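The chain below stands alone, shown as structure tokens; this is the form predicted alone.
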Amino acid sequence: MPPRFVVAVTGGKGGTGKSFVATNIAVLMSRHVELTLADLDVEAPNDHLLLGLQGLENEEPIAIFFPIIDYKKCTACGACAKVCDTGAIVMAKGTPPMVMPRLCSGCKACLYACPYKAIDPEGRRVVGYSYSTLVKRGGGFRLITGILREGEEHTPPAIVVAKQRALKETPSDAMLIVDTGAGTGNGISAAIQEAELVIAVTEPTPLGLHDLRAILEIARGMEKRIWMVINKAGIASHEKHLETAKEYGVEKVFLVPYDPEAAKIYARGTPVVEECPSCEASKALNEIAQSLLVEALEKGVRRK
């Protein structure tokens, strides 16, 4: 069974604070219901640092599937790399195939078109690590992670693999936060995917807006509830941000302010929440964890 409510944090742009958003969240709702945050930000995730934990744990290897050829059987027919689209699989003129580890995404197009069964179908390479991870800020939460390794070319099958492993390990009475990444690629869509609200974290910047309207379509597509959360407001004018808003059927909008206090607190990662709970941004915080919480206990979240 699934988590009873399943919100996705996101932005867009690289920046915003969203992970600032979704760990103050996930420590402020944690005091009164289940929960477990995903940190899918594979390139470059970083909750565990605004948390200020010391490390990651129980580690397990995101493998996904690798074309092993079996040159027995090849006939070199070239079926396998007229599928792959990622270049993957390459082939000089009268030779057999080659794979190029770091280009394949392990899609199976090559296994299903062999005709010579020359591929082997438990073959797997490792592409990232997951992590589990107790939180003890809070009231205590689950906090997995998805790490991709240095190099590699694609994101979204370790994003698939970690947000499974967060679907298993949340109960399904509990609540599941998934922070993504930046971007509006294919990996942004399969870390929302189950999402039944999308908050898109912004910043009153003409950079932020851009990229804003490219999440919020992304959104939209997916037929998904939509909240906006303007980070670090009063920089700058948000009236184009809230048109935007507006258009897009966008149901609640948030303003964190910008607070120097806040901002030397999460240099020192820590939730600002916890540290200074009467800092400004924590009584925006607050206001967004509050109208979440009601939302999680109208659907049956399991209170602590």
Contents of the next structure:
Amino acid sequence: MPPRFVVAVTGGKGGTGKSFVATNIAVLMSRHVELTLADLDVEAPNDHLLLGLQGLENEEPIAIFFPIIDYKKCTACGACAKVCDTGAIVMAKGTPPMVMPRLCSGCKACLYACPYKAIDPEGRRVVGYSYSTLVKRGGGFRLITGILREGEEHTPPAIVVAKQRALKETPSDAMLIVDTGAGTGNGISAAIQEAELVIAVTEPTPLGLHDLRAILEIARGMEKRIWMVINKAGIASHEKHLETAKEYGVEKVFLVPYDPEAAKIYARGTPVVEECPSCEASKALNEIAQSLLVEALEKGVRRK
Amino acid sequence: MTAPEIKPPVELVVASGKGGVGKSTLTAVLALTLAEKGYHMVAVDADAEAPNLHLVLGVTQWEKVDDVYEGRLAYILEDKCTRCNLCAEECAYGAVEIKDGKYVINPYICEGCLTCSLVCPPKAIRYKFRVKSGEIRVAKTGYGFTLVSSETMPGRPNSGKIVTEAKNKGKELLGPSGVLLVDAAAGIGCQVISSLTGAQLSILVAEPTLASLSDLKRIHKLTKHFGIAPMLVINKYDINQDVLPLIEEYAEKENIPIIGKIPYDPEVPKALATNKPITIYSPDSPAAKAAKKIAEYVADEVLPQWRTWWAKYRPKKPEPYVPVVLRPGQITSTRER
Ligand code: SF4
Ligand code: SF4
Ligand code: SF4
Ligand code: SF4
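Show the form predicted together with the partner chain, please, because up to now only the form predicted alone has appeared in this conversation.
What follows is the whole complex; the chain from before opens it.
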């Protein structure tokens, strides 16, 4: 059974404050309901740092399929190289195929294309690691973190595996908050796939607006409900952001004011809602968490 | 002023691992300064999923837009599907969804890898071909140099390939000499790897937060892998006195020269809001001055003798990429480092 309520925090542009919003909301909401936070920004996972964790626990390899060819069975027919979309299988004329590990996405097309069953279905390659750590902040919650190995480039399959762990480890009567990476590629779509509600975090600059549109395009295309958070509000006008919100049917818009005090606390790696509950940013984050809490309770997420 | 002719061209990549640390702001100042000093230069926005450099440079019109078509998108013929679930089990991207009891493929996730159609017993899966994956765009900026920008369609994969194409376009426009200035994406995935491939120099941008330090280490590991000589710029260096020394220590230990620090400055977002580089919008602001100084240093001290610089700071031994391949029965292995 999937979790009762899945929410994804995303935004398109990097550095708009996705992780800032996700971690603070998780701390606040965990005081009231059972929840898991999944850091699926596998290229730059930072939630554990923003939560001030000393280390990550319960490591598991993120192992995706990797073709190991049995050269005793291989006839060098070339069927595998023909279907491989990433160019990971190289074959010089008449010689058996060679697989370039970094290029391989683990899609298994070669496995199913090989007419001689020369490829081992159990071969795997570790492209990263996932962790499951108990966070003792707020009311306590579980943090699932996915980390891509440096040098690996196929992000979406790694995100999918880390996400599956988060779904598995979240009780069916709890809620799951997903924090995605920057960008608007299919890895982000994969991260928000199970979410009913997408929270798009943006900043009041033309840059933020540009990338916001791309992410709203995906969220709308995937038929998600959408909320928007304009972080660092006040540093420039966000009029156009509000217009865009309307255009995409955004249900709610929250403003988190730019707050130098909050920025300092962020840099140190503690959640601002705990360190400085009276800060302007904390008040705004509280408002978001309250609105989410109403939804969570309506859906029957287990109270603490 | 006449800048030295750089032949063959040099590739300089601005990267950060983490987004939002001021990469595009710095790249814009760098580009303007190099152009001012007479360098023959082309700028490439390699952040194909969130291209921003054209906004910072005030580009509103493209001279040329080339659509990039590639790949496939799978879809299921409902009347042929027996709902056996095999495609859903085997899709590494998790793109197969069950909606109202029907199997459908999410077009924002599917990579078109063919696996589902290979496993589907009744052959119920078809493909759309020549799906538009993005655009390569070219503009003459108001500052006398050319910008090549790339943009992927939302939810499409393969942004690495688009970045490579954008860089190739940039090289073609550059010709046999000059500087290719590349603004890389956030992260360490395929776009960033494509941005770094073939580069000699990189400017890494970090800010004094623990998150940024962590991302800096990851991007630096990649530049080491590609044998690139790194330089470090610390943006908003004054926002945290506790983390700043940690970044400086890391740079020192890893032989990364710190070529400048930029203070936190409220003028920066204001400049962004007007689509102007900070040195044009507010030339006397502390951030503009600091960024300008860094850009001049790169133009006057690094680029004219970039080979010497490269020899001095490139990794002595490129960090190898060692895949971790598990043979059947080895799945419980723990971390390799
Ligand atoms: S698993 Fe997919 S990407 Fe990897 S070699 Fe086989 S076909 Fe190519
Ligand atoms: S498809 Fe199978 S038999 Fe043919 S070249 Fe590939 S591994 Fe060898
Ligand atoms: S083509 Fe590949 S990515 Fe697309 S649905 Fe089929 S298996 Fe999944
Ligand atoms: S593998 Fe083919 S028949 Fe089976 S669920 Fe998928 S589309 Fe339907």
